[in-house]
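Take a look at this single chain in structure tokens; it is the form predicted alone.
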Amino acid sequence: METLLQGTAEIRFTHPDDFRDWVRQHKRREMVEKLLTEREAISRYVADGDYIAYDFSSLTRGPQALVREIIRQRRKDLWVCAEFTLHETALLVGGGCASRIDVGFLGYGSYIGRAVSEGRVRVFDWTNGALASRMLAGARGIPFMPVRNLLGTDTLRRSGARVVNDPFTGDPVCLVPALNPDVFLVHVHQADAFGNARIFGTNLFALEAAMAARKVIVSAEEMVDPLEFRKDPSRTTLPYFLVDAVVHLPFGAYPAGLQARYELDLEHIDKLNAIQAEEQMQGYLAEYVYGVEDHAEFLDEKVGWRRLQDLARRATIREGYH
């Protein structure tokens, strides 16, 4: 085909079969316990350089803290799929964990915004729907997916994706490379030790992403026998042969909130919310990342479980969600 249009953007790109043959030589298909500390999950399937991707964000269901726990070990060069994300970003950018992001929605403006304007993080412009459909390639096994929503705007012109004549209709096509990150973070409303995951509600592309990564860490809010998986096998969104590691953490989506169970935290979101400066941003990673030893200290001493306890007797809970 004939590419009529090509952006400018730097993309991450796998070929299918060098995918396929990963999984095939490294997913395991026997059912064995994956149960590690955040520390132990991050320290061994996260390492610098890894494009890591997540669903959802820090305002609702996003995986804080998985995210606390990379910045926590520092790791480097981190290339990030921000499909739907806040604050995250600024963190990982401020932690110095993150160099490049690829853009769906990048809120809160005024940290990240100056950092890259600064040269410090590098983004490239995609959009929601398009960086869902490069995940959605990447599951199924091929290279790309045919999109319309990018035609005729300046995000595709910055973007890495390719405009070309469509073979059936003779019109322009875009087309979005597939995307298979390295890793695969999210925080689930139950998982058992062997992987086996459910959310109950809203999620973009959980079941994508955990088939398109190498690597996935659950995080869970609640850990239940298998044999409630086997008892409805329907409620499972993530099967455990797609997931490496799962780590037990209770308000693991804090300062957001997760459906059902407990609201966001808003006068921890105004915090973020008011970092502007880099010296604001290092003031808040002191605190609440590199001054805990991990999730249960963080929410222990910095947040209180009077607060915690608040939280979750606001939650809404809603007829099917247990």
The other form holds:
Amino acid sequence: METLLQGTAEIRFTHPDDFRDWVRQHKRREMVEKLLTEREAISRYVADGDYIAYDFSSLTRGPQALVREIIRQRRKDLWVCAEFTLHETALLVGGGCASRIDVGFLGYGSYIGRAVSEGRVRVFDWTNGALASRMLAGARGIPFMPVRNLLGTDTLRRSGARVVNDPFTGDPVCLVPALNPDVFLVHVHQADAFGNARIFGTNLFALEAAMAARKVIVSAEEMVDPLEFRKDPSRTTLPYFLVDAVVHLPFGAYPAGLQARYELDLEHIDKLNAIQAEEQMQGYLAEYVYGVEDHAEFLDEKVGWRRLQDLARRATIREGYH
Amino acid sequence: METLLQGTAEIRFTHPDDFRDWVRQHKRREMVEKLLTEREAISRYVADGDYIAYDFSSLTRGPQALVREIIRQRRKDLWVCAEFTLHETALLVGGGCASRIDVGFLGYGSYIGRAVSEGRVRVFDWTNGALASRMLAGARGIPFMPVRNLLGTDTLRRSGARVVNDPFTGDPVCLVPALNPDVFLVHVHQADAFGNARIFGTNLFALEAAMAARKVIVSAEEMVDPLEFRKDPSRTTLPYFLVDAVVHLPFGAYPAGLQARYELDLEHIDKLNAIQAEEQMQGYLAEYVYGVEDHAEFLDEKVGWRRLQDLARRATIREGYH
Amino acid sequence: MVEFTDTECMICTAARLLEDRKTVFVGWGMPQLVAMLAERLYTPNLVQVFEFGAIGPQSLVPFVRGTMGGPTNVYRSLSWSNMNWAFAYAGTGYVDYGMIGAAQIDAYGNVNSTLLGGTYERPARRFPGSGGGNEVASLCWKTILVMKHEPRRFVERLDFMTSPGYLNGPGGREKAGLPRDTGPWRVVTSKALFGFDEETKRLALLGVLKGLSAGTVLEGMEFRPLVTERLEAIVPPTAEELRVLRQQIDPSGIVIRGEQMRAER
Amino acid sequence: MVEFTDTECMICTAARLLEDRKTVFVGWGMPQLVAMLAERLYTPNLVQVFEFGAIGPQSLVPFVRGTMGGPTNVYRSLSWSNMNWAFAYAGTGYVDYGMIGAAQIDAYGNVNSTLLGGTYERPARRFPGSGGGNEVASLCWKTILVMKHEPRRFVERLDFMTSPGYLNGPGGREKAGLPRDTGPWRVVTSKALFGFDEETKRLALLGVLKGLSAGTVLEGMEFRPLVTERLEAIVPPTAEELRVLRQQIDPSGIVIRGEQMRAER
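Which structure goes with the form predicted together with another copy of the chain, now that we have seen the form predicted alone?
Next comes the full complex, this chain leading.
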């Protein structure tokens, strides 16, 4: 297979056979309860140096509470898949947790941009679609996925993709390597104790990433009876055997919104948007992350019931989310 | 891209750019009513020589009424994607409509086997999964999909797949070419006049094939208000712009069952299973296909209201199908 | 004495092989009955995966013959999805067992379910082909083959290799690019149970139906499999198994019919 | 005289370009407001496609800034799916228009949204990168680029080519393997509207904001675009457009704020 062009990025690539071995040995087929606290879940399933991915966006259903717990536990040297996310990645950089970022979409605001310019974090440029395709390849157990974009650009040259001649048409085609994250974090509307999980609305690549990842941590807005999943199997987003840990975290996406459950907290988000200097970042982390024991304390002391109720009350669009 | 091995099968392959051109020119983005009779739909959208695919199985939700209409209109030289189907393909061969078959799973009973042995129809061996992967490639606008099966077998050698060295692992990997059928037939639980369509339960590759196909004919068990789709967008199987024709065909899957609507008619299916000799096949076609004007007459004269009601009454499992 | 059909014998023997709390990719037809029986008697927490996208159904009885996506088969699944996702679970190593049928097998467990005799273009007999069998045999960790016991089905050279066993022997699968450490694990026939020798990857007789001798079972086979020293005596279908099969799973008797057999209890 | 911001001007000019009864891939941020405005005033049957999987939403106002998958944005979609499917629609040619932002463009409509200055490893300024922009610019039929009008953004050589325009000229995209007959179609800035010359694929000035001259608009650009003979006078934001934008879409005024501009009605 002659490579016409090869991008320069370092890639986290797992041979499909090695990933299969992991699945065989570590992913439990038995229906066992996997309910953990966020502290236990992150402590057990996120290690220094891990490659982590998450779904969905920073303003809608992002796994914010889990990300804050990673920072609280001061994980180091994470490689982050920054797909359609904004603050999570910036906070992970601010907390000194992330050293490398595969870019889909790199945060916003100037904080993270400066971290890159100053060399505190290394970025590898991909695209949102390429990362989603890489995840799909990882989820199918194949080594790469062909795509018809990236071609011709610096993004390609700085990515870890390759260009080859497609044997069927003779034309150049781009191959993106499979992505098998070490950890996938996802906040869902509903889960049971075994890990069956349901998301309402759209998602980036929830099933792809859960299948492609070694370790999957689900935080759930609400816990439901296992039979609920069997009564409406089309609504199941993740079957339990993909999932390693379930954490019951109401308002787990805060300050993002969760469709049909609560609106985003724009005021708090503006606090995040305003972070530019290192001092601001560390101030934010000290107050909202390090300064609390866990998500419950965060909600209790830093947000408050009244505000949470107000955000919930404003989530009046329920159509389609059931 | 050095090919280590190339299967011998003739393939129906469309350059992704040619398929894109078709979509640009022929697939209507405007919401227009596409309600046709089955006669109009087949006459307008199925041509001699077309490559056709369908979803789901012969015993569950297969597009039987549309297939009977193709036979009634005596289409010739069709190339059939025989994925997880039984009688439809046998009937198309019996009607002299099919000349080539891409085999996933080749009917059952001896009729079709003999048609192959006698050279009345040519088969190309693939697998169900390979055909589904080909459809996925067609639906993503890419020229091929890598798979890690077929390898090492005669199925590979008789297919149109290729083996190359994967540039990421160095190991051999199989590439199956994209499939872009000329026609995709699908029977759905609900549709609106524009072509928005909903299937309940599982499917083979309904969305993949609808995106990959040049022409999509939907037969719908029931017609619903367009707003229904917008009120529950997660349930939409096909958005309207993929669909060229909508035919309202209650009991359109008969003698197959349709989940939560009616059970299959095992007695009629046994008639199909019993077909071995050419005479039997022609007798069946004469009575049930050529001998009636359309699906309504078929139901009225060959099945009868009492029987249909009985099949509907027996479809008592509704959980999950809503 | 107990009387049963060869089909019933295969179903019962295969059902005892499955492991509880594991995933199994269930092929169309007889494997469905095996899984249904196992779920009722031996492996209540078996997670079935069907190629058209049902994950973990709790299938209802009676079995509706010929169907695979019907409402009774997929009753109370964990997830309803589609074929590309179903095979993706197998591709990523999530499926422990696979179970498919065969028309012929060779000494390395390679499978023919495509044709017999003649040429490829004009075979003497044409069968359904791979279906999803090639995926199952390629991607699941351990594949169980189920085949009627007829010595002529054990051949030196397959008329067509539909689905991969160990190909031409040790390392053959890996060299071809198939996933590592996969391959056929058991061959269940109506009279015997085979495994594969770890070193040579050749078929090895593990057991014979109670009352039969190894010699009888192997007679007429084109190749001679290894024979394990301590041959297991396969218990014929038990009363309980037959009761569930005949009364619950296939009361019509159409699917489980076959050649009549008998054995000592 | 009418007063408006540069942001408002871009949004209004872009909204008038969209075609009713067509599909458009809507990038994050400003393109969302363009589509919302167009849907309300010009193209009620526009089918929006969002990269995270919403197809054909009837987005509610007011726009919740920063969001793309929130309940108001995706209200009453035809289908809710995910990113791989969203881009598949573009890949198969189902998406007529794409609309994305840019930090720099060159004479062939190639786009930089990744970085400015310095080295790749240590850029002087780092931007979000492609997001889904590379997919949109590669796979949709006609791409509309929206960019604040600053002459220094029109460069001879991009600091980084994030998303493809016509690459190095006619045939460049096809040679690279990009889908045939695609490419940038319009560039909307706060002062001008550009297209591309059919033969040379180079940027061509099509119109300038009413009251401005071509010379003013092109001054300071690193390359000189072609200038169409009959330059269109771009009507500044109309009262109706501004009413919908300011009262319905962004009553908070945060998203549509920007540099103040004025023009003759």
